[in-house]
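Let's start with one chain on its own, the form predicted on its own, as structure tokens.
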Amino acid sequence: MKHLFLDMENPIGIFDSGVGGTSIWKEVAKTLPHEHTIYLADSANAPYGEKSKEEIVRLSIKNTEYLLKQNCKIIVVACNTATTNAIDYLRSHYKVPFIGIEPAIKPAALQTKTKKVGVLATKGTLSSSLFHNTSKLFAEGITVLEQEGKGLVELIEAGKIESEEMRDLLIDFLQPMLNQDIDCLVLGCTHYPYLIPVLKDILPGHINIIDSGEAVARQTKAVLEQNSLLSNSEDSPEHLFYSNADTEVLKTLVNTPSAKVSYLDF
């Protein structure tokens, strides 16, 4: 279905519970280098993973409404918890296309040799029906070991990615999985790709770390093509980033000259 009220030069909207979805933005910007983007970091309400489904839906509506007021032609829900709890509602109430994110169970199930896969995610993602349906669909005959990453988002939002506290938490979370011989670790939160350098230092070299960023960027491009919404501009795009909390960590993670990072009370 074509969305005739949308202009191909309108921006791509992206939102997350905080700064973590910038890991998705980087893949989108790399795959679609001529597209304008607007990114919302709802850091004042992070993490979403501890909230009720009703609250997650309410916050997702708030973020969506703001991005639609900025004439976004497609919205990427760059948050696993918001996707698993709210995207069905968003798709049924708004005409704009939505791209969601869920843990990369399928590629992990295809790659594992030990038939044991670890998933590090938020409580809100692990407890969702979408996550369990995905696991059931793609992980038949595979043992999926789930671990709630309690406290990780808060440390990332605080800029403490390489802290001793972060390292200690990760070791506590990962050791039970290692004891059960996982050979793939699925990162089920868009904040977690920023932990990959630390994870590689902690984990044995044979363990594959899998996230969803590239797949989400490819899907975003495909949906834009299907709806005749790909930009045909050769000009340098504008990238606007907004946070409703301290912007310093967001600035550090984005770290590109084309980005404009601002505080916004949304």
Contents of the next structure:
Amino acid sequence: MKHLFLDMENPIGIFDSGVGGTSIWKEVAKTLPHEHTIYLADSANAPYGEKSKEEIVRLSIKNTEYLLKQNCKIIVVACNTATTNAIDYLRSHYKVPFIGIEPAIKPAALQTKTKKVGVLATKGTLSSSLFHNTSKLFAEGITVLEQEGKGLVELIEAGKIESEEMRDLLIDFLQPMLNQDIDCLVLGCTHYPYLIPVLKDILPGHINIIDSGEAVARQTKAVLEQNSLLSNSEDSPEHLFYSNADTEVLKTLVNTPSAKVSYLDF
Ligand code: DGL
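Next up, the form predicted in complex with ligand DGL in place of the form predicted on its own?
In what comes next, the whole complex appears, and the chain from above leads the way.
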């Protein structure tokens, strides 16, 4: 267990396998407007979803160690794949609080009328024991139809959100779920909220699209409060974004004037 000094004016650290976790950063920045943030996009190693658990743990340690060197007071694992495979390891080896993200099965199970819910997520998330345990716990009596989103993260990382290729892949993935009468679709990967406009175009209007971004931001605030780590400052915070690959897509998705986006070999 590594000890460290946590100060309320230190930044919030956030990491993802790539650009997708910026969907979570946006919710965090909205909920906590006076907090400094440092975001790591490990795009050189994306996608995590096709890697072994050991490899996902190793990469999550690498990202965590970098954020701790920058004195982050809390770490948001803005990646379902890293959370479901590595958060137990991280929590048991580091003193800093960790916030994770998992597919929002519970709200979907509460909202569904057809008792059929679709989950679109990576192979790494769908095969994890954390995901299976959550499904078992919260989706009793509900049919959960799992679909691996193979190829989606790569297209988003390449900035091809509105491409024909993306549309075709999504239709292939979603049609079987629609045929089975789902009425909720859980976005189980932090890259996927960027697909919402395309999804709304493809899906019938009654399908509820559910993601966990807001819940993660609320939880981050609650944990900072519990640990007396909320910033006291009223100033505009600094937002630093680092990618270990091309920064163009990251810049486009962050799309915030106060954000500084740079290349970094972390
Ligand atoms: N954003 C990651 C997640 O939430 C993408 C995983 C990947 O890189 O495959 O799962």
